[in-house]
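Presented as C-alpha cells, the chain that follows is alone, the form predicted on its own.
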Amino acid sequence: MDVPETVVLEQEQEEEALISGSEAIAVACKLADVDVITAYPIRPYDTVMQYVAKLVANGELDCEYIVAESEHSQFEIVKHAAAVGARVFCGSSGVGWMYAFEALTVTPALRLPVVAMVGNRALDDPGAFGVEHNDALAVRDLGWMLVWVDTAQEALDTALIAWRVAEDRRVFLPCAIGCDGAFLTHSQSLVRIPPKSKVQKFLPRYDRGDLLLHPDNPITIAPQVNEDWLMEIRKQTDEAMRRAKGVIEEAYRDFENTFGRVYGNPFFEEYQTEDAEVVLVGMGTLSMPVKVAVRQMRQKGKKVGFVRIRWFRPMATQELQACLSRFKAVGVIDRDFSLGSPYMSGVLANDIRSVLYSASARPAVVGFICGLGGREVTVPDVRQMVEILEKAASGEPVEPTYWIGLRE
C-alpha cells in the first residue's frame, strides 16, 4: 500500500520532548534498534533501565530485556552479546561500575563494541550518590573510549554516535558515555529526538563480518596466548584506538550532515576563549556554573574564557595543545580525585600538565579539585580559582593544587 506523502513527511520530523538524560539515553537505545539491554538497578544509573522498561511495556522497543543478577552479569551479557553480532547497551554507577571491572576489563581487549552509560557517582565509602568521575575514570587505561555530556540533547546525540563509532570495524572498541549523577541523569530539558529514519541512515547495522562468533565461522576469543602474542595484541588495540580519533571525526562530519545538529570540534568545546587571558578547563554538567561565572566576569572586563572536555578517550592531543598554549594560565577543574599523583592534583589535570608539557608556549598550569560527592561547583567557586589563575598568569607563585569549596 503506498504511504500518503503527508505521512512520510510527518515521519521525517523531529519531536521534542521534556526528559532528562537518562531518558535521553533510552530514546537513543530505541531510535538505534539496540538489540539486547541488560540491567541491575543502582542510583543514578537505574532511571535508564526503568525508562527502558517502560519503552519495551509499552510495545516502543522491541529488544532481549535482560534483568541481571549482578553488574558484573549484566556486562558479560553484552559482552558475549557483542560477540555474535547484537548491538548492546549496560550501564551503572560509582561501586556498581567497579563490581563490573573483570568485565570491563577484557571487553576492549576482545575488540567487542559495548556501549554503556556511567551515571557519575562517588565512590563508597563512604557513601554518596553525587557526582564524581572517578567510577568512570578508572578504565581510562584499558582501552575504552570515554566521553562526557552535559545536556539531555548532547547525551541522545552521542549516544548515537558512540555505537556508530564503536561498531567501525576499524575500531571495535566499547565506548563509555559519562552523565553527571543527578545533574543531568534525573534533570529534565527539552530534547529534539530525530525520526528513526534518520538514524538509520547515520547509524548502519552492526556488522562484525569474519569475527562474527558464530559455529559456521569457528573463530577463537579470548585465548590464552601469554609472551608468546600478548604485546602484539596489545598494539593491535593501541592501533584501534589511535584510529578511533578519526573515525569520531568522521561521524560528527556525517551526524552534523544528516541531523543538521553542529557540534563543531568533536573532541571539546570552546567558550569565550578568543582573546581570554586565562581560561578553565573541566568536563561534564559543571559547564553551566562555570559559563555563567565567566559571563559574569567578562561583563566586570576580565578576560577569561572555558574549555569542555568532551572525548577523554581519545584525547585531542594535539588540536588540545594548540587551543591551550595560546594562554596565559590554565586551571582544570576536577570532579574527581588521584591521591599520590604528581601535584597531588585530579586526573584531568594531570593529563593536561602532560598535553602542554612539548608546547614551545607552555602556560601556567593549576589543578583544582571541587563539587566531589555531588557538591555544587558554583558561580563564587570560579571566581575564586579565576582570581588565582590571574595570579599565575602574572607569575606570582601559587600552589599546583588547590581543594576549592571546602567547609570550614
The other form holds:
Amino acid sequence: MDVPETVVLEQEQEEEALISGSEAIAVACKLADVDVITAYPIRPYDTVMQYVAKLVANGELDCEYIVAESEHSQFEIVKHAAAVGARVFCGSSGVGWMYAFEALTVTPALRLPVVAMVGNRALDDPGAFGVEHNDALAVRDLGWMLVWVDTAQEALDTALIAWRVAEDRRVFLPCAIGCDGAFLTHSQSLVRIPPKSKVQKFLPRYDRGDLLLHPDNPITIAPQVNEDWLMEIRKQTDEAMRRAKGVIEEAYRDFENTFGRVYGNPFFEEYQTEDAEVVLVGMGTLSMPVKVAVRQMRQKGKKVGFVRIRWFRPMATQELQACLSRFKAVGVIDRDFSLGSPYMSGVLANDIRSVLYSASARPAVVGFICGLGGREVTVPDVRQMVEILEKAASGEPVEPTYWIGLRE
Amino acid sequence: MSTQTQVLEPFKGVKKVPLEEYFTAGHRTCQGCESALVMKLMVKAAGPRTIVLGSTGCMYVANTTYYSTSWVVPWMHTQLGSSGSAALGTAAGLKALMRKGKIKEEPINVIAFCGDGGGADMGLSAISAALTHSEYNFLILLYDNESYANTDIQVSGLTPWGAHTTFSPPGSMRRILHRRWKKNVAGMLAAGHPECRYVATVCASYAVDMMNKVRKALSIGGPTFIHSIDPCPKGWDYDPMLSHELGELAVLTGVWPLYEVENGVLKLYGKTKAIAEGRQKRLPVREYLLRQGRFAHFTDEDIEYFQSKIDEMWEKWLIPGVIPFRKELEKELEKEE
Ligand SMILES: Cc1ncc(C[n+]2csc(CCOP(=O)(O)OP(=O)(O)O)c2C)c(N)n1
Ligand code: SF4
Ligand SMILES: [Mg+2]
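Right, and the form predicted together with its partner chain of this protein, after the form predicted on its own?
The complete assembly is shown below, putting the previous chain first.
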C-alpha cells in the first residue's frame, strides 16, 4: 500500500492558502501544537478564536480550549497553565486587552511565556472598532515583547517565532503580536503554510526546567519580596529583555534556514531607503499606502523611503539609530496618541526621538498622528507628510507634531 | 489527566490523621489566626501530590515571605480576583500535558484558595465560571475572615451586618455604617451551578470534619467549592486564645450552618444537624457577638435585629441556612390568584 507514503509526503509539503491574518495565527497554533487556548469575544481579534474553535471542533488542534468569562480570566488562565509547563495562546483587542490589564502586568514579572495576538482596536468610548495601537502599547514598559506584523504570512511566521523566543529559557517573557484590526485581521492573502515536521524542528518543546510548578518540583512562585528583593528581580526581567534581542536574531536566522523565507533584519524593514533623504517610520499595515506613495513620489524624483518597525519591544536601538541618522528628516507615523507627552506626539515618535538623541548626526524628527479609529491612511496623507518632512530637511521651521487626515 | 482523582478516604478520627505537615514554619500570621490553621488542615488533608494557588490576602502576604515560605507543596500566587482562573488554568495545563503525553499521567490535586474579599467580591465571576467547567478537577476554598484583613480590616461583601471595620467605623452620627447583609456564598454557588458535584461549608474548630470535607471535594472530581468561616483576632477584635471557641459559637448560635451539597443532595452535618433536628437548641447570637470587639458598639436593639435575621434564616428560609426563599411564596401566589 502506498498510503503511508502519501501521508508522509503531504506532511512534508508546504501548502498555500488564501487566509486572513487571524486565520494565519490560528494555523500557527495548530502547527505549534499549543496546549491551552482561552477565548473571549471582542472584535476584531476574536476571528482568530473562531478559527481556533473550528480547528478544535474538527480535531485538527488538540488543546484545552476554554471560553473564559472575561479577559481578565482569559489571561489568568493561560498564565497559570504556562506555569505548569503548557504552551499557551490567548489574545484580545481594545478595551478587552485593558480589562485583562492586571493579568498582563504580572505575566512578564512571573516570566511566563504567554503568546498573545492583539487585534489592535481603538479604546472606546466613544465606540469604535477600527485600529489604534494604544491597546497593545499600554504594556510597553512591563516586559511584554511587542511585535507588529504587516501581512498574514508575516503573522503566521511571527507567531512561530514568538513561541520560540518567549519560551527560550534565556528570555521567558510574554510576547504580543500586533495585528491591525480589519486591515490585517480580516483581510485575506495567499499564505504559505509550512509542514508540521519543519515547525517541530524549528520550535522545540517548552521546557520550564526548575521553574516548573509541579509536585516533583515543589517551589513557591511569587512570594512576598518587598524592598528586600524586588529591585533585583526587576533587574532579572530587564536582563531577560536585553537577551531577547539576541534570541530574536537567532530565531530569524534559524527560521530562514528551516523554512527558506528570508526576513533579513528582524527588527525593522527598510523600503527604498538607500539614497533617501527623508523617511517615514511606522508599524503595521500602514506600510501599504506608504509604500505606494513612496513609489509614486520616487517617480517624480523625490528621495523618500520608509522604515517599518516590527519589534517595538525590545527596540533595536543601535540598529535603528545607525539607520535613521543617515537621513535629513524622519517622520514618525503613530497610529496612537500619548496625550500630554513631550511635543504632544505619539508613543513611537517619542521613542524614535529618544533613539536618535545620542546619535552624532541627528535628523529632524516630526511626529504624525494618523489613521486613528481605523481611519484609512491615504496616499495623499502620506504625500502631505513628506512635504512637511522636506521642509524640515531644508531647515524650514515645522511643528513637532501634526495630526494628519483630520476633518476640518 | 484525568477524569481520575486521588482516592482520599475520610480520616476516621483525629488519631488517624497523618503527622506529615505541608504547611509548616515560616509564616507570619497573627497569633490565633484561624485562617492559618485552615491552610494547614487543608493541605494536610490533600497530601503531597498537590498544587496550591493562593490569591492575594493575609494567606499570601503573611505565609510566603521570600526565603521562608511555609509551603512544602508547590505553591503559586494568583491575583486577588483570580482563584477561579488559577484553578482552571492549572488544571487545564496539567490535563493537556498529560493527555498529550508531555508529562507523566497521575492525578494531581489542584486547590486554589481565596479570601472573602478576593473570592466573594472581586473573584465571584471567575469562581462561578470555573465551577461550570466539569471536565477539570480542582477545589476552590474560600477562607472567610469576614473582612479585607490584609489591607487593615475593611468591610467586604461577607462582613457581618454592623461590624466595625476601618471602612465602617461607628460614629457619633451613624452608629452602624455597614448596613449590608452577608452574602450567602455557598448556597448561591451550590444552587447556581447544578453540575458542580460538591459544595460545603466548614469550620476548622471541627478539624477532622473540615479535613474530610476537603478530601471529599478533591476525590469527587470536577470543580468543587468549600467555604470556611475563620475567626480573625485582629479583624474581629478578641483575645487570640478564643479563636477555636468563636468558631464553635458561630455554629452553635446558628450564624454559620454546616452543610454539604454532594451530587445535588443536601446534608446538614455536625452541630448544625443536631440543631435542625431539634436535638440541640441554638444559642443566642448575643453570646457570639459580644465576645468580639467589632460588635462592641451594638445596642440591645442591634443585637435583636441580628438575632431576628438569624431566626429568619432558620425559620423562614425554604431550606434553613441554605436557600433564602420564603416558604410563604407559593401560598401568597395562590392568594393573589
Ligand atoms: C486588584 C487588587 N486590588 C486591591 C488589592 C489590595 N489587597 C491586597 S490584599 C487585600 C485584601 C484581600 O481580602 P481577602 O480576600 O478577604 O483576604 P484577607 O486579606 O482577608 O485574608 C486587598 C484588598 C490587590 N492586591 N489587588
Ligand atoms: S489579620 Fe486575621 S486573617 Fe490576617 S493573619 Fe491576622 S488573624 Fe490571620
Ligand atoms: Mg478576608
